[in-house]
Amino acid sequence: MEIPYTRTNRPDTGLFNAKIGIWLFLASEVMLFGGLFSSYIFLRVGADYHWPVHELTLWPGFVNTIVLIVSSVTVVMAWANLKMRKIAQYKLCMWVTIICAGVFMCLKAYEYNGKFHHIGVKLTDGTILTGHFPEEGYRVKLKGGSTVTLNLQTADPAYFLKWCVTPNPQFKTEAGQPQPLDQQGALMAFIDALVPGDHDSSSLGQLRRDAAAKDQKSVKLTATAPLEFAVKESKTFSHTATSITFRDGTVVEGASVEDKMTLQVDKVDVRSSLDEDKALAWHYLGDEWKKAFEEHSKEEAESHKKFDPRDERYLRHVKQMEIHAPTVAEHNTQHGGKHSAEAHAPGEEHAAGGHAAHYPEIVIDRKDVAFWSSFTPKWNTYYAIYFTLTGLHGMHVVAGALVLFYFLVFDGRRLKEDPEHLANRVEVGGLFWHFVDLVWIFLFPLLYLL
């Protein structure tokens, strides 16, 4: 059965069927993104905290804007060349469009990776410190007698052992027999320790099947000596003063001996501090950094005196200070145009942990930490809507690129037998691609410039 009006226009509308369909679909997309943009505006206007201004690094967003504009041109050229039956030029332009989509997503992944590794810590007085955790993670010691509960459905013993730095940890099972855990990766002794009795200990899978037969979902081990962990906070699901829950479902409980957060600080923000002169940041960074901050504030206040002191753009510069070196002397030497605030916006240039050569390292008592998170939706409303908008847009980019890729690679038969029909399909794909580009034209100034 042949579908009508795939090559020719309908007499009533003057459009072929797919073109009518894509316009109706794009109308629903306009309502979707229109609602999200409106939400952003209302949330920003009604924010009860200092809304981030110019916090994103500009160059990835600017490059992505150029990339999408180029792709809009090449997709039109692909369609025009196909209409004129210039097949080689059509294929070249389609490949350029798809490559542009790949470049866009790579840059977006680069940005996201930086956010995932950059840490914000809100202290109990409202002061905010941002930075990175040390490369080796921060250490937590738990007293002897602490317990390890392994979820038999999700736990990975090798993952748990990766973060335990206690040499040759010993555990007692529920039966009371001490058993060693092999930290080199061999799991046989470990599995023997979990479920006493006759079972095949050659694989964790067999252990899980045995546990399922006994309706046993977890097993609890008791450490016979103090445990110590050097764990990156990003690798834990949650962490309190008495327990660590790993992302694989393993839970370690016990009385904490040492529970402090080590942070390599790259920014101090006192906009919400109860008393910026007595901010907790100076308790940990010291008087030298406090003096450097005061000098920084005076310089920025003078250079931004045209702004209202309540304006977020004024506060962003005067009440925040980017740190560029581990000591005040080096920081003052390096401070200048090439080390502007944008140069160290949340994490794009420093996507991994371990930056002792770049920033001062402090150890914060847990009692002084009100909240901490990486720069993900958990951190604040701005990042929640940033990831929502850019993530949804990124999915549209991937979907559009896959459709164009299908037309180019897997529609060769239609190209030979019915190129006019393929040209109509490429036109419809191009209309969707133009919409994706247009959404980014609004997103870029909204998130990066305003």
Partner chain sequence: MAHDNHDDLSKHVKTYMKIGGWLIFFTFVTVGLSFVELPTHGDNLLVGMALAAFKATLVGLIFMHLNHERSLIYKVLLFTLVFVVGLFVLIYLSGQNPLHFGGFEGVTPGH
Contents of the next structure:
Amino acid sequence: MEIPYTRTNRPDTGLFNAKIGIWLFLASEVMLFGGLFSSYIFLRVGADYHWPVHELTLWPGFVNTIVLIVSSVTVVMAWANLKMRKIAQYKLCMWVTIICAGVFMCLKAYEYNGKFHHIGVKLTDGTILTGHFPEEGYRVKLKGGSTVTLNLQTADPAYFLKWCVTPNPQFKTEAGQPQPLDQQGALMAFIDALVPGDHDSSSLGQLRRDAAAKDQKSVKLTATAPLEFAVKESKTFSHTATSITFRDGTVVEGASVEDKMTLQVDKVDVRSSLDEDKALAWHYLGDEWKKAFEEHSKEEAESHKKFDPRDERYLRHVKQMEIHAPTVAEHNTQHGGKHSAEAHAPGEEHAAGGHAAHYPEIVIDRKDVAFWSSFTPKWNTYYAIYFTLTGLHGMHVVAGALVLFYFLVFDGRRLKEDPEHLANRVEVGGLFWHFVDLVWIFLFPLLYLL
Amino acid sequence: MSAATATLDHHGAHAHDHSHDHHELGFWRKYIFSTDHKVIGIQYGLSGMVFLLFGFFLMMVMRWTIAYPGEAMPGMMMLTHLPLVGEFFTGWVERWAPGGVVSPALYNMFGAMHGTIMVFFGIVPLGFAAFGNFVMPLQIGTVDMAFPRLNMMSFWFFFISGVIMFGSFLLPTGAVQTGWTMYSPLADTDQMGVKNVWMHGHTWWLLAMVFNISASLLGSVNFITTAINLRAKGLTWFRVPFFTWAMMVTSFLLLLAFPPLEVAALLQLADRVFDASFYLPTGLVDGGKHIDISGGGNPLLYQHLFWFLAHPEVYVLILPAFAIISDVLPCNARRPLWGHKLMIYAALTLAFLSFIVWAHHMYLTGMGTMMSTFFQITTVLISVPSVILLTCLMITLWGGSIRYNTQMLFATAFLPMFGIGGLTGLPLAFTFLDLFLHDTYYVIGHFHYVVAPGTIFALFAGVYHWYPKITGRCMNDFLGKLHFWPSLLFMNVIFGPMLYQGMIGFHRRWYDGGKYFEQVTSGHLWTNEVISFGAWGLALSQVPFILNVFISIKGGKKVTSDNPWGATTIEWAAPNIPPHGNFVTEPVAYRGPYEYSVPGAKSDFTPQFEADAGTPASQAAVAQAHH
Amino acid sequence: MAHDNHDDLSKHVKTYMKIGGWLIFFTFVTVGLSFVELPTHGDNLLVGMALAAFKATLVGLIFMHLNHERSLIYKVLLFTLVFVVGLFVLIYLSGQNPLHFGGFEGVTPGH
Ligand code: HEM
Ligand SMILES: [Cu+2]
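Given the form predicted on its own above, I would also like to look at the protein as it appears in the form predicted together with its partner chain.
Everything in the complex follows now, all chains and molecules, and the chain you saw is the first one.
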């Protein structure tokens, strides 16, 4: 049995099967990205914050645009060369295309990585500070930890123990028996100990049901020595002055909880501040930086006189300032010629850590922070759509490159025996590749430039 | 050459053929990882039926608590006493229905999963994927789909998606609980504070949908390419039966409407897993606390993306039904399909319009009067092609000598049932009426009339109609009638009162059936019980069908002809239980697809694939085809 | 395309390179223009998108051979385009209400 029209065109439609197939597939891809672009429009039109413009570092996006254009040329040349049976050129062009895809993805990874480590902090008065955390990141700290309450239905001892800084923590039950929690399989042993009795099957569910039958919901353990915790905030549910509740329901109580956030600031944005004169930022950064900011504002206002002061572009220049040095004095000397606030996102080029030398470091009370996040989808809807669009596009790049790689490396027999069929396949793969380029042609200006 | 003699010829040639081209595929390649469109069609069909039945079970549990809120279910106890699995059920039931009383969480879970399973795992796989896969390539006289391996992939994506979807019941969080529509912000924030978002019923729902959508996309690309490029010789566009046309139009709907749903699902995934705020407005409060999100998103975005798919989706549900009926009705009325061309154009118009009516599901979102008016107009417009389709089918019956076998009973019952469904949609199309009816049982009644006694009846008709081609045997007609009459009765007992309840003001998604809302429901709560008994009755009426399907495989009456119903389309030229590669000799289409009772012809049907029909017109057609 | 012969194709290859060059050139233009502050930012968006659309058209017509394709493909793409535009426009408009009274000119800020 042979399927007709895999190599040759059907006379009345003038097309071979795969050609119809790929165009239909691309039509659905148009709808997919169409849906995403219309989401972009909807979110941007309805945004209730200052939509970032020229905020991303330009050069990786720019280079990637060129890289994709080059690969588009080479992939169509690969097809033409294969049609002409110039095999060496065909292979060369295919390799260049695949390498371009590799370069594209490397730059993408570099860009993403920078954003994962760059932090935005929105203070309660609307002022936004961006910057970096010191090496270990931001942690909620608890000192003198004494008791732990574990919820029998949901708790997993490993979950809270991971954040205990004190080495080798020891616990005892209320009855005073030692209760180890730290070794492999501890959970089972733990629950076994909690629900004494004759378990024919040591099934977890059975044990829990036994506990439920006794109406026992949780169990309290006491630390044999005071413990210290430093917890990632996303692992906690809530905390008070003396206790932290973890996401699995475990509650750790101690002497005190300290919740402060250390930030190495690289930008101040007062566009949404309630009162920029009394912005909370100045409480932390100090008057000198405030003065520097005011000077910067005046300067920028002067050179953007032609704008209405409500214009986004005016605000973008005048109400934001990048910081390039740990002290105002150094900042001013570096701040020589006219500095474009938008040429790149500050600090994104640096990997995590090692920023203390470059930026002023402040310690913020957590109660003054309304919201904080790295520059991931959480930060705002712009970054959310940025990651969704570029992430999905990146997956298309990888998929396209894999398909072309397959044709190039694993389809050698077809190249010898049936090059015309292989040419059809390369054409179809190429069509997909061009589509990927076409999407980027819109993505680049929408996300990086406008 | 009559159909009967054709059979003998075929079988002779068939045996001959085998000795030449004999490469035996192993069990796995033949039945499990098959690339044969017929096997894939049957795989889709069987899994679709199992899922449909499962979705129906969920509904029966829900109907219990609607009729008898707070009372223990009698059946649940039986599950927990089953051998082997009993232990497992005990834990699960205890968690979600303590003491056999359906918890609100379980009700929500079953409600959401009922809708999802029925639409995406029941009707579409059955109507589109199963019938389309099995019948369409045969009907256009080709050997297989254009991309057989993609076809297999499509089924396995669907299968994976099913495993994920059903697996989500067993997660600690249970399956998703926010309605089949998954409206944000509730669907974004529901049970957000779990330890591991990846192990959450909602996340699994979204992942399952991504696989399900991918399966549909692969399928639709394959269907369209096949229909365009692999038609038999002589099968010009207007000789293509309406069945294949409808399948093609359905494919286009899936192809172009599903991607925005994929977007909707991806953005919701980002909201839940990566803490994005696509659908979450600024300042959202949950449980008295500000949620830790940036905000700045918009829940309406979700509804737009969702309904951009979900309205075309309702035509994906109904067009395959029209497809099946358009083959069954003419065949058993022995009349040509009235207005074949007109129906094709109507289906195309329907498809086109279905892309610009979606926001009639959103009248009450405050989207703006201008837009509401626009969508109101397009919605009223779209009922025109629907009515055309229905009218053409009814006129087809006119003057026919009707054979009331089981498939014909289902097919004729489809007409008024779909009619009620469509007509009850019209009031909903008007904003001022929808203001009152939106989210009431009236809407539930409306769309179930279209899908349940509508589409599902058509699917039954299709099973009875093509069963001989699939198995070489007929299904039992007595059991068939025992299936049909109670089904028809109970369908109406279930969905009729819903229209009435909705007009009184019964809201959908009430876990206690409205007991709590006395002001509205007092004096009418008994209707809940009627409906619930209807549902259980409907379940019983399916027993004859299930028995019939399985018993007839071995025990049904053997058919002696490849064309037992005296039908005209090309699939009947293939030998029964068609082999891989389908036809013994390459079929050629000599004429249109519905030549029944042609004056002067030697029998009351003249198949498309027979060269010599004995009429002058057909002689001319033969002559033409040979040029 | 069965009708392409070798001469044609080597001519095509030259075209491909030329178009590639133009695309890179227009990328520079796009970046440059984004730093020019036109009367409103909307104008910048318009110009940027027009340039992108132009570049996309070049890719479609030349690299994807849409300058000589079969009618069937055009039909499919035409409908797709109509639906995407519908999706854009209708979603956008439903966020606005054209009957909404926005105040007298100059009185409401930001309009
Ligand atoms: C014949 C013309 C039709 C019209 C004018 C129409 C109109 C409507 C309208 C306006 C609604 C929204 C009601 C509301 O939520 O307040 C609706 C809901 C619905 N319709 Fe139709 N409809 C038609 C045909 C169909 C068909 C053929 C199907 C399916 C096979 C269908 C399935 C549905 C479903 C599933 C819903 C409810 C979805 C939900 O909210 O969960 N309709 N219809
Ligand atoms: Cu609708």
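Take the two forms, find the largest set of C-alpha atoms that superpose within 1.5 Å, and that set is the rigid core. Numbering follows the first chain given and starts at 1. Quick caveat: nothing in here was measured; it's all calculated off a predicted structure.
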**Request:** Would you say whether residue 222 is displaced between these two forms, judging by a C-alpha shift of 2 Å or more on the superposed rigid core?
**Result:** yes
